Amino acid sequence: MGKLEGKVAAITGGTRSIGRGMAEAFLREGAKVVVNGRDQAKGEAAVAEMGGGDNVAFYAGDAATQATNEGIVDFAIERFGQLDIMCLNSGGVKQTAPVMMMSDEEWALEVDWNLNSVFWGMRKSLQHMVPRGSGRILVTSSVEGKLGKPGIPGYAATKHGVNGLVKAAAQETGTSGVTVNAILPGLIETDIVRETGPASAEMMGLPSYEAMLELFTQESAIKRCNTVEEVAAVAVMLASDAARNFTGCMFAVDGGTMPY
């Protein structure tokens, strides 16, 4: 018996990077899983590669929209009969610009992708979980939700907001059997980070992407990047019955980066 046997999980942004790591770990622990991504063909290919057979399904949609964050909840319930674990994982650095140069449109993109998406998915999930008296909501936040670096003000601000939302929701649902927690990864050199890293490094005033990696790793106690597998292991624990007493918590998977 796996730690998540008989459970159903949904994961936004679940076809690659951290989300895919969570999906694969959940499947190994016996859960049925719905993963979300924007591209139907790529999503179906990712699901096939996971090797979960009928225990894993794909839901297409842009996780920066209300329709997708609410729709994946309905899809998981329709497909597998229930939803026990909601991983609001999608997000990232959408725009890089100093505060004084960031446009309203750029700011709105950051807020929709990193904060509104969590609110929409969390609200819909709670509407299903609270009446049932059980559930786990996991939000992928970031160490930048307690820190803040130049050039990524939208990302830092929205991750701070996500952490506050998690704490508020946990207080509201504390006696319901539903827990709400956040995972705060440090830098992980995923394909997404490699795509956006050069622009982020430039906005942070660093000479190269490699210099950004060096900065993040030297800020940590372990002096290396974190891994997807390390984040997924924490997600499994928080999704399991062993974590029924954890709610409103910020779990830093950052190798000792945050000072508090």
Given for the second form:
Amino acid sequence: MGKLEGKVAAITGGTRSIGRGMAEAFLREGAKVVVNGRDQAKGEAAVAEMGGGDNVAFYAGDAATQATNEGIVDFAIERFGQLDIMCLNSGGVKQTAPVMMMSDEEWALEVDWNLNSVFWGMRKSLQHMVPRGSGRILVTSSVEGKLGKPGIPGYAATKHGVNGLVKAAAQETGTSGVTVNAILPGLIETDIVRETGPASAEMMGLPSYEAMLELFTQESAIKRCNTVEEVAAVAVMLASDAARNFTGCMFAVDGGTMPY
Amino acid sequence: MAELEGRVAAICGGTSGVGLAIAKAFANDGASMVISGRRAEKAPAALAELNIGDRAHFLQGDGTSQDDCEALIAETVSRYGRIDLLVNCAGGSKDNAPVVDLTDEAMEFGLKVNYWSSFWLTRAALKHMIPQNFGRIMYISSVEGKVGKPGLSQYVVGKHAVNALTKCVAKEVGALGITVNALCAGAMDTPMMQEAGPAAAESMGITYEELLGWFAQESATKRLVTVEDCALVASLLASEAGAGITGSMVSIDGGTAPY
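Could the form predicted in complex with the partner chain be shown next, to go alongside the form predicted on its own?
The next block holds the full complex; its first chain is the one shown before.
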């Protein structure tokens, strides 16, 4: 029997990269899963690839908006009757820059996409989970939630903010049966990173995308990027009933990068 | 195939409490193991509970003895041909007192049982793990490895030292397929706690029940954690997916530690 049999999960993002890895791992463990992405056609194709049949559904919407982060909760409950596991996973940067050159538009986008999104989705999920006396909120944070690299100030600031939100919410809900945890991955070479990496590298003052990968991997003890599977395994553990005593954790999956 | 089929573990302090819970998890996942403990009389029940026949062996040993720690690694390699997983559950404190009254012997014991045991076991195990390019080292540390409590300085200092060792060794062997992590557990009502807790509580001017209650009230969940919580993390760290997690101070404390 799977570790998540009978559970319903929703994942912002989820058609690719880390969210996709979580979705596939959750399906293997017996959960029903809602994944999210902006493009209906791509989303449906991803759902078909996952091969989960009726156990997986797609919810279209921009994960940087309040409507999507709240709407996915309603959608999961409507489709599968309940929501046990909420993965507030979507996030990133579009055109990052050093603080001196950061545009208001990019800053606002990153605050919405990385921080407000988590607040909106968490509030809505808790309103469903706390009265039921059970639930799991998993936030995909980052090693940058504890560090600060030049050239990605919005990402670092919003991921720090997310960690604070997780700690506070964990304390608020500690005796309710709901747990709230953050997973802090190191750099994973997902297709999103491949797309936005070259521009990010430039804004970080690095000569190439490869130099950016090198910067992250050389900071780690394992001298390589982390993998989606490593993050998904932690997500399965934290989502399981057995993890009832884990809350407020900043769970590092970063190959020994973080100093604390 | 089970996740740990063919893997070999050494578990220092494996006859009860956290160590036995982790031994059971590893046994279920297919590993062979040598478990050590101070009291040989506890071994038959522990081995019976593991119920994996020749895949488990007991060696009497004390974590405060360098010879015993090194013998555990040597016995594991001699009996099963290798060592892949090292778990150090040795830990504790005695003659607790505020620093102003703390004896040298009490501080020395706190460092030996918590820190030196980890160092001796690790150094001996790495000599086998490095050539084989695989290893998973786990220390049962504590929330007290991240924060401080009055009257428990020898334990707090010992566990902080364990966390420091974790960070250093993780960086030394990170590229060699070896991970090193600290499981920073909250208080558990284990045999070790029942043994050392009442005296520790007394030194803090409270009862044992009040001590447990204090730990629980510090957490978000307002309850103690369990040995199974530690075993859950140990299984994850031992698995294939655990390869990307090293140098971590994993909080297993119901939301107690501030970081």
